[in-house]
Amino acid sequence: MIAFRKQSDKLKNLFKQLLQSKNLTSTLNELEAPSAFLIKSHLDYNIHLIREKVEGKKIRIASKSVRNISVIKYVTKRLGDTCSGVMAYHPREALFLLQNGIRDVLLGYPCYHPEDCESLIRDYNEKVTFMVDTLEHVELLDSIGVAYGKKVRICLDIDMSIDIGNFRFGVFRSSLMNIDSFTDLLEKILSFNSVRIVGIMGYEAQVAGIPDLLYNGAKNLIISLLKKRSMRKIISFRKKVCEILQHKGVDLEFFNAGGTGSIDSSKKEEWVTEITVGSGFYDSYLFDFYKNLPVKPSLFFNLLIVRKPRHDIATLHGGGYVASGAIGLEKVPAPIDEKVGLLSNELAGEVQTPIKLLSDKHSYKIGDRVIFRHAKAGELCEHFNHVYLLDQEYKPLHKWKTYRGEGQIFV
């Protein structure tokens, strides 16, 4: 059986409130099973907390971690002037967002789909910014810009990972790994007539994306030391990039950095103008393992008990919503009830998920709902057509379509 990390007192109290709420039980019993729900008061709390936490920096919403146009619009409205726009993960998604009224979209990843690039440049050139890190990206965008008489907005993605011998702490992302490679591409870009540099992105994945407290004591300590070592490169690299651009007379509209997990470090750099945030709005359970991030879980899903093979085993219908990335037990869904555990030889199954009932005093019966959290944020939305927005009394306010519910599957 899998034992999930012991919940903090704050989480225990919050989940106890949910588990004991007759209103929530009544609501879930009226919904289809499985179903996903979003608690509005928790989402509002997270929006306010994150807005205060960035201390004057702009916030760019990471759509990958939300994947629901209604939620994106809601968060955008609540952030107000603090919101600089949305970071999209696919060109067709960017088009979908722009068609739905999002005013500023930064493609967080390079686009090498000529037809998709053409549609965006032709119809939304001043509202979309393309990510580049190699000459091939620039050549494609410049050729389309020439064809349509447009000056295409581009953002250079600089790599924030560090190499220690053969060990890479971070991700394999951009080819712009040092000042020489950055300067070389910059010089070439400045010779093109139909692209213009408006932004820089330096995403420190190894700081924002790796939890502080997920593993045992020794491994957590090593991660902490590596994060501190990374920050020396991150700060130095981003600063030098700004100095070079200033020397070349390139005026940036934005310098994007960070993620939910690295707000505290990213906001300290004066050249950083905006921080990308996504997962913090939903607070998926991997974010329980970060320091100084007191957001509240707001997005959940529930499964229906359809069998009881034994008095201490219940079988749920569905539930195999495993998160992406390196394989590990931390990627499986987590029940919010500490008295429920997954079976290690079955885990979360596509069609059925057995659970172990850990206390005779707490029994679930056939027809009951069991509430879970996903390991990551937006990925849960790929499994549901809509998310129910619940008010403070856990009554449904809206039924908000996910990307999937809109018929939009991008990756």
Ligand SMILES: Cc1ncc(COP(=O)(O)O)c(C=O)c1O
The other form holds:
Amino acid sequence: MIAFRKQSDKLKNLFKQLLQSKNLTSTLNELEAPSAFLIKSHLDYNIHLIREKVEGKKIRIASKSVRNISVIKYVTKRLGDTCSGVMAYHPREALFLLQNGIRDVLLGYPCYHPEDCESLIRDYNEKVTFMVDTLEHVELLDSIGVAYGKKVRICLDIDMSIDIGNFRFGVFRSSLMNIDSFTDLLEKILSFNSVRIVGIMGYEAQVAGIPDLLYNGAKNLIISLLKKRSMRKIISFRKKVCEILQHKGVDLEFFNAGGTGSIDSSKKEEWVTEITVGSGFYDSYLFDFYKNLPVKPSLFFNLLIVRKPRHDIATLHGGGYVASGAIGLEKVPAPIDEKVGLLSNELAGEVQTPIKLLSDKHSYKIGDRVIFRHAKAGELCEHFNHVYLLDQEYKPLHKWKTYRGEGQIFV
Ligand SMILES: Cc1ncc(COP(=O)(O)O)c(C=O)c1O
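Alongside the form predicted on its own that was just displayed, please also present the structure of the form predicted together with the ligand.
Whole complex next, starting from this chain.
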């Protein structure tokens, strides 16, 4: 069995351009194999498109979907005033970002790492906001605040999932599932002296993180109905939270919502001040399956053909960069050439990936490169030390270190 990927006409044309470019072929031949590359014009296009799309809301860059400090800085600069800062995923990462000049970091996930929290509070208290959803998180931060005589900035994560019987449409993250649990924690937080609430995050994972068009017709329809249904809770929960905070005299600096996949709905709520966006800048494979998201793939990797065990099969070195989360074929890297498919018996292998060559016309030979996209955006950077930024002519402009290349691993 062979797993081929269908592409939209728009993508087909875009990839055809890449596959037929002699410049790109010669650039890749000069790079180490495997290697990752980022097409600057596509990245610029995505930054511009996303900035327009949020229609006046601020954008917070999801670092987990970028994992490269040079790219984060590049996007921050081009977003200008539209950028509210970065959403980080580990306190040591937050420290790394702040040490590298990022001015506003929101930890998108709670930290229970006392020493790392302490370093952040001691050195960067006014530039960092911690995520909380339970008393233990608050107690830890408050105790560090007391020790350093500081008021620690916190953000409450409210859960946007819906439960239908035993089925949860959404994720298991925050314990603040409803107004009662929110108010209960809020009352407790207000009795602490060394923390202050500056933000709320309501991330609608089931809208932003589930593609609209990935599955067969019936499943897509069910997803679309569930997304619509969850919007009712999302809007009313977020609105009510704002009203309660206003009533309690808590002035928020920001209300964070969404992700790349939910920009269209998140921006409609007047109380939402900023939308988190990460994946949209690289436009990884899974983002081909969202409605009304015309971003361009900008990040790719390429593998070297080292064997041809049969005239219609080529074997590549490396390639097993499978995305995290629930297991499925959609998590496997996607070749950009439609005439190339993975073998379902082997898929993307640990150090060897065989591909089926559908067309004899485009006869790949030993020594050639094959271009792929990762299913998710930032995860690819865990496999490479660098990302090559390519200019309009696909010539390397910069060799930008990934987090891994900086010797930094945060997950
Ligand atoms: C808290 C939070 N906000 C936003 C996002 C959206 O990021 P992206 O734009 O990369 O989909 C994520 C992704 O998982 C997230 O965990």
